[in-house]
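In the block that follows, a single chain appears as structure tokens, in the form predicted alone.
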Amino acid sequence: MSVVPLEAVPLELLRERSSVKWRRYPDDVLPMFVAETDYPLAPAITAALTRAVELGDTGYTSPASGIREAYSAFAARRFGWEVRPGAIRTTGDVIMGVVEILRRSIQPGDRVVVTPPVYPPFYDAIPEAGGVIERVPLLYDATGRYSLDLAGIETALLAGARAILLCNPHNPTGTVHSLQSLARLAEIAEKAGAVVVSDEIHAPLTQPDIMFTPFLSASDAAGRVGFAVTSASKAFNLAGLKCALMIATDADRLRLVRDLPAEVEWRTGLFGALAGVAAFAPESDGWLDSLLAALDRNRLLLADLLAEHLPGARYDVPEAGYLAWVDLTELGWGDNPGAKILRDARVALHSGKAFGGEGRGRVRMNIGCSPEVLTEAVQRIGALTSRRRTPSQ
């Protein structure tokens, strides 16, 4: 039975938000930079938190909130990962996971992957803690698909890197890494005697025709040498409860984890707790199944949309995730080509520079919003290519 796409909230109410989409830029601006979408929350979650504020529930979070419980469970369900409940802590966010577990797991200065272009604070979370930053890009080849390049991070790990970044699916290009370079990575690092930071936040928006790989769960040595940080906030709109889990399943690890300073879970917000078992409850499954629909939807019509009205541009269809990574430079206008954008066509869109040198002429488009919303930003940004052409063009 096919599923019915996720109906986004009307633009007019949407401009009654308060968060950063919404209040960065004027009104004559379509915001599709940041990482917040446009639906309606799952309905279990309006329940929750309506809930909870009706009792007044708006204390301390409990270490038994039940969200280790509920994303067990999720996780089973959805990725056919079994993952003890005992075996997760939560705090504030994944950026604040990462940054604690990697503070433990390297020596001061030492260096650390990353898998450019990636998320911007992934450059801000390993100078925090304590890491230098090591380049390993993305391979791409003539199939339009990126991919770990495997021989390089090995080149770094023997060279002396002591861990990795791994985004896993990828943002910005929504790429979902396969279950034989996420094994290979693992025995890479565990050779190296490295460890693996994988941050799969975007996980539960993966297609549903494509295989998601938990990297806990690629192999043994995976779970030997890695962690996992992820949330409900990407797939459910959450950002701003502010509650992660990070995980790990090797004895060893896990004691690192659990030896984290009991302040690192005192930074879990009890909204984000409550939402987020509402969220990973079985009731909102239908709800995310119907967003994926939505999001399948609109990056197939945003392939349509550039063809028609940006032939320039290039644009592979994301795996995961709602954001998409498009090439425009040969469209000639310059390493930032978003800062034209917005001047010129009121859409805001993430600067593909942020995401590393590998960002030149690139942005970064969010697509979880309506499929009009998405096709009049194409079309204003088309609008400015037809500018430059003379009348005798």
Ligand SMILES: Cc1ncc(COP(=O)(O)O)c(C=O)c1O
Given for the second form:
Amino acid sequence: MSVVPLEAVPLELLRERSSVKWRRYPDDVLPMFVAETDYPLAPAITAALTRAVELGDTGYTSPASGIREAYSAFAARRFGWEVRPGAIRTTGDVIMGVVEILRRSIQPGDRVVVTPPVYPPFYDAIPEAGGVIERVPLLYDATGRYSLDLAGIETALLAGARAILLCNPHNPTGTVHSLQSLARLAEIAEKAGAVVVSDEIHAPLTQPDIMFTPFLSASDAAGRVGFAVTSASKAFNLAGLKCALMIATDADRLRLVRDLPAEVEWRTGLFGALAGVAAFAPESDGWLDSLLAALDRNRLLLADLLAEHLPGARYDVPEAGYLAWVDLTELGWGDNPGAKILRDARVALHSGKAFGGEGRGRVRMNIGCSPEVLTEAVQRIGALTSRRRTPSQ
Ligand SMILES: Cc1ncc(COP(=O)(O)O)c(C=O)c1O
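Since we've got the form predicted alone here, give me the form predicted together with this ligand too.
Expanding to the full complex; the earlier chain stays at the top.
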């Protein structure tokens, strides 16, 4: 089936946006750091938010906003996962959900496994919940694929770690964990009496040729040990509107979510819920397919651009999302090449080091933009290498 092309908003209009992506740096910088995208909203979201503004519908969010039903239907259509609306509660954002679930799943001082390189706020969320970070880095194989170090996680759990904060799909590598590895993770966690909190915010951005497995659906054990936290905010660019979903299918785990302080649910933003209902509705499926096609084009374009302009760079095409993890160690630009790139090429990337020590010499590049912006960014960075060579030529 052919999809309608999704064009990014023109750069001069993007520069009128007031979000952090467009306000942190001056106009000569191409911002490709924070995970916001440059596309217009899905039409159903624009309609829902416009109507709310017209009505002055800006009060508190009703627990009956419809977002739980909308996500349940979305998960069935897109992931083949049957999850009851009753298994879902909302809060303001994914990290809030992660913190509140972890806080009540561990004792202060308990160790919580993370799998670096990983989304930097995980390193704040765990201490905020009272936990201590235990690092079990992802494995990287000769085919350029990352995977969970299941033996390493098992060792950590048997030595007393009480929880795993999973990122699936994984930020920054774009890895979609396999059904087998998730089922094995659940088995390991159950044997050790640990819980798994699965951050699935990038799941709607899984490319169509890849199978995304919601952690809770990976096996019966996964349902027993797990929680999932997700949102429409990455795929549909709604981060400022504050609505995320906390999901548990096991009766005891669900009780923990339901027993969270009422304030946790009250933090849900009304615009976030309204936009989320529209995002997860069947009428937005076509828009999401168009977005995936645009991202597919960009993830392949980036490989070509790097080969042409930065042949020393190493990049494995992500399976999901719009974040590219690029290894620049061969260029000799030090631990934090993003600093040089910002200073000399005027392109703002996310520093790899923020994702853990494994990120030294690497950058995370947001490719949720037009092909023209992506091309210009890589050309600007590539020009630094020829500039460096010029004096000795
Ligand atoms: C893995 C992951 N989790 C959570 C978030 C943030 O989500 P929220 O704003 O809903 O806390 C992001 C944002 O990029 C992310 O990549």
